[in-house]
Amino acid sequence: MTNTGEWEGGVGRSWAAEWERTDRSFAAMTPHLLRAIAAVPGKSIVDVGCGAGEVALAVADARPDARVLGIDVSADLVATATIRTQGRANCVFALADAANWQPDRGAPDLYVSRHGVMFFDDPPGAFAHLAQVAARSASLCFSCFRSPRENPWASGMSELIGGGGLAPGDPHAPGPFAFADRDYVADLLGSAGWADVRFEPCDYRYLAGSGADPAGDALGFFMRIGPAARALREMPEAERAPVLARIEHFLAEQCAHGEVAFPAAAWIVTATKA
């Protein structure tokens, strides 16, 4: 479980520091999301949980006549995204929680998000609020992970640390796999004021490590980013060493052609305001 408070603190700081590697991990999926966004009209666009800003910046470049606002609860991520704008006049970033954010320049007509909406503390309330403050014809387009089983970069790591990071419990608790169940997401969006909910499966290559030491690069990445990171941080030192040895072996087995990569699976979800 990763809640808003953690994104405001250490998790957000880690993602801000690791933005180049997190963008890299999504590099094969992001073009699919951007194509889906391109098919949806909108000139007042909000990137929800914008992270370090890659998607917001790409949308702003593709729509120079649009105004793009990226919002995130992490001050560190907002600061990183702002640095990356490089003077773009049509893209800005702001520290805000989408669950209670209020537009100050007219109602948005398009919400986008790359894996940023699964961490709402209260998903029904957050999506209902977004619908309430949106324009009458507003649309929604976001990506989210499918099941851990379809994402061995996460499930494989979890097995090596005894289930850490993907512990059993509420499958819909805030976290990377909270929206894996399409029926749950469809019902959630429908009850929150969104209609015509559609799901497009996206299978892609999750790049975790490269460079001179791909396995070491991947290990450093997973120790800071992803569901296993917290479990590793909280593990007693005596237990951590053998676990890290198993993880290093696992990552080395995935190394091919100078890269550590895994199959990954996401949904691209679109909807319109009811």
Ligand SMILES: C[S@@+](CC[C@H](N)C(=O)[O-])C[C@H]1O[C@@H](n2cnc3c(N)ncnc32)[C@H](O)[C@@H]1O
The other form holds:
Amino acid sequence: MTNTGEWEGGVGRSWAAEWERTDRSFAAMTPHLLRAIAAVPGKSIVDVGCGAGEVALAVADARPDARVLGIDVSADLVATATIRTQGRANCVFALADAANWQPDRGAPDLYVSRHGVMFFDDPPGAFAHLAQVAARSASLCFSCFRSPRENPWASGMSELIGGGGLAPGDPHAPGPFAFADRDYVADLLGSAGWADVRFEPCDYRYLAGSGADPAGDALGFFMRIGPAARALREMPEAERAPVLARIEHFLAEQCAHGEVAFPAAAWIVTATKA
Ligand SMILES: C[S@@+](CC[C@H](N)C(=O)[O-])C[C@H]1O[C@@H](n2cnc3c(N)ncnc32)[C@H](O)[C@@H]1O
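Show the same protein again, this time as the form predicted together with this ligand rather than the form predicted alone.
And the full complex, kicking off with our chain again.
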């Protein structure tokens, strides 16, 4: 579980420090999202849970006639994203919680998000709020992970740490897999003011390690980012060394052509304001 409060603090700081490697891991998802919104009208676009801003920047470049705003609860990530705008006139970032953000430049007509919306503390409240402040017939397009079983970058690591990292409790608790169950997401959006909810399965290549020592690079990445990071941090020192050795071996086994990459399985979810 990773909730909004954790993103505001240490988790957001880690992601800001690691933005190049987190972008690398999600990069292959971005063209799928750009394709999914290509035919969707929208001049006022909000990237929800924008993180270090890659998707907002890509949307701004693809749609120069649109104004793009990225919002996020992590001040560290908003600062990182802002540096990356490099003078683009049509893309800005702001510190805001999606659950109570108020548009100050007109109602948005398109929300987009790459893996940013499944961390809401109160998903029904946040999605209802986003619908309420959106323009008439506004659209929503976000990606979220499917099940851990279909995402070996998470489940494989979790097995090696005795199931750690993937909370066994509430499957819908805020976290990377909170929206894996499409029936749950369809009900949630439907009761929060969104209609015509559609799901497209989307598989992509999750790149975790490269360079001179791809397995070491991936190990360093997973020690800071993702569900395994906290379990590893909280593990007693004496237990950690053998676990890390097993993980490095597992990552080395995934290495091909100088890269450690995993199949990743996501949904692209689209909806329109009811
Ligand atoms: C997995 S990261 C994805 C970041 C970014 N979309 C990307 O693709 O790199 C999830 C993001 O959602 C943000 N987030 C979590 N809860 C939020 C909320 N209630 N409102 C806005 N952003 C939120 C986090 O701070 C984090 O940047």
